[in-house]
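Below you'll find only one chain, the form predicted on its own, shown as structure tokens.
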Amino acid sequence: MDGARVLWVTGGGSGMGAASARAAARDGWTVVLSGRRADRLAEVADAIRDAGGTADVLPLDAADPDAVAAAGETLLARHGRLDGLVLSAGLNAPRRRWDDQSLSDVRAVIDTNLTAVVTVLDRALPALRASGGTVVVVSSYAGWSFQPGAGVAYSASKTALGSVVRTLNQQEAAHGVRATHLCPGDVATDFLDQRPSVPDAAARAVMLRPDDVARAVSFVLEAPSHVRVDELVVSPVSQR
């Protein structure tokens, strides 16, 4: 296929799905950010073109099938192609044990964690076929490595989509198709925001930035066709 390629990212408004899209940018993808702000995917948005780079938005709430359908085909309306996915929205509360969640909660955090990624590829999937597509699927240290304080829905969400990737990579090998289940240790983002007890200031000057994830996704993004990476953890040096 000729013509530049074309991402769509997940929770490009913010934190690590921002900065994967603006790494993406200069590597010289059309990026497609979606997320339920519209007015943080417009300051994305605007921070790529004015770098130079190529940026559309699709204000989406992933979780929303007939959204997601009504997205995809507008990307494609749009752009003629889709060469790589990377699902970057993210979920968690701060009550997450047992003894204190709500199931509404716990719905709420699978629906964003697990089924909207499920329901992003479904629709992608065709696309990606065509193209031989990279799917980067940003996942979580715990779903690597069992984190006690991640909490129920959030551990076993993040822990079902390292089978989601390998499901992909299993069935859709022969048509190109490449999927990384990305997970990174600690990020300094707004989602901190949603943990129990929010860390301060000297917890987050050790953690990771969002631009040491984006580089892992650049990795992977802009590794050749018969490079597949199943899986990356990325984790700052303070990660317990």
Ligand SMILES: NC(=O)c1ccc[n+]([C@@H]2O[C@H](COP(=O)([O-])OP(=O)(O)OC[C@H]3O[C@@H](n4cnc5c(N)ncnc54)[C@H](OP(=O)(O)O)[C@@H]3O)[C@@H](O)[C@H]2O)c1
Given for the second form:
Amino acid sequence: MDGARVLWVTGGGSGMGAASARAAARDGWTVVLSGRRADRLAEVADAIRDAGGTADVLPLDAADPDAVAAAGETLLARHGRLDGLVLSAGLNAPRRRWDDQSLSDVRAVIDTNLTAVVTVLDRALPALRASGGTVVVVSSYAGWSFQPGAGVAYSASKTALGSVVRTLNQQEAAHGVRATHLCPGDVATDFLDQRPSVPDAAARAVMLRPDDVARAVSFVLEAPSHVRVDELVVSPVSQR
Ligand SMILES: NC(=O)c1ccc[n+]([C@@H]2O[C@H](COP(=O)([O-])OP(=O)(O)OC[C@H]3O[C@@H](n4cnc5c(N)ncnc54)[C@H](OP(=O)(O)O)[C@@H]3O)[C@@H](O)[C@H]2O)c1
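Shown: the form predicted on its own; wanted: the form predicted together with this ligand:
Whole complex next, starting from this chain.
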């Protein structure tokens, strides 16, 4: 295919999604950013353009299948191809234990972390098959090993992403599609505000930064096309 490779990033308006988009743009990708807050997407896209990169925004709620289908259509109409997908949209809830969770929170977390990931993948796969595309599913340390503090819905949804990646790799490798289950430990982002006990500045200072994870995403995206990184666990040295 001619032209720049096109990367679709969900959760692209903040944290690891934004950092991964900035890194990919530096590597020459055209990045298309999705998330619910259009202003955050526009800020990231402007910064990418100011740095000489190419960025587009498609605001959406990844848990809304119609919105995902419409965005997928628009992306292909505007850019004509899709070569990569970084799925970074995610959610947790402060009340996350069996003795305090609400079922509406449980549904929202599973909808965002699992069902929305499958929904975007389902929409993107025909184009990814055509390009032999690369998928990075931003899961969690809690999707790799049991983390008692992560909560019922979060643990279950992130653990399930390991299976999503494995079925993708088993069934779609024939089309050159490859997927990575990326499992970051603690990262200093707004996401931490959803914890029952919000970490202070000192605790955040010893965590990973979004750019640390973006380097891992870039490593996966830039690997030669015959190389698959099935699972990648990246944690701060301070992780216990
Ligand atoms: N921070 C950590 O310690 C940590 C560790 C391991 C894994 N993770 C995972 O890393 C991923 C990125 O999180 P982050 O730490 O970078 O925090 P973040 O900045 O809060 O990023 C989460 C992103 O998800 C987007 N999002 C949430 N619900 C969405 C929806 N329904 N539709 C579209 N976008 C949605 C948010 O944007 P809008 O609100 O604008 O939609 C936001 O940009 C998440 O999947 C999280 O589970 C985080």
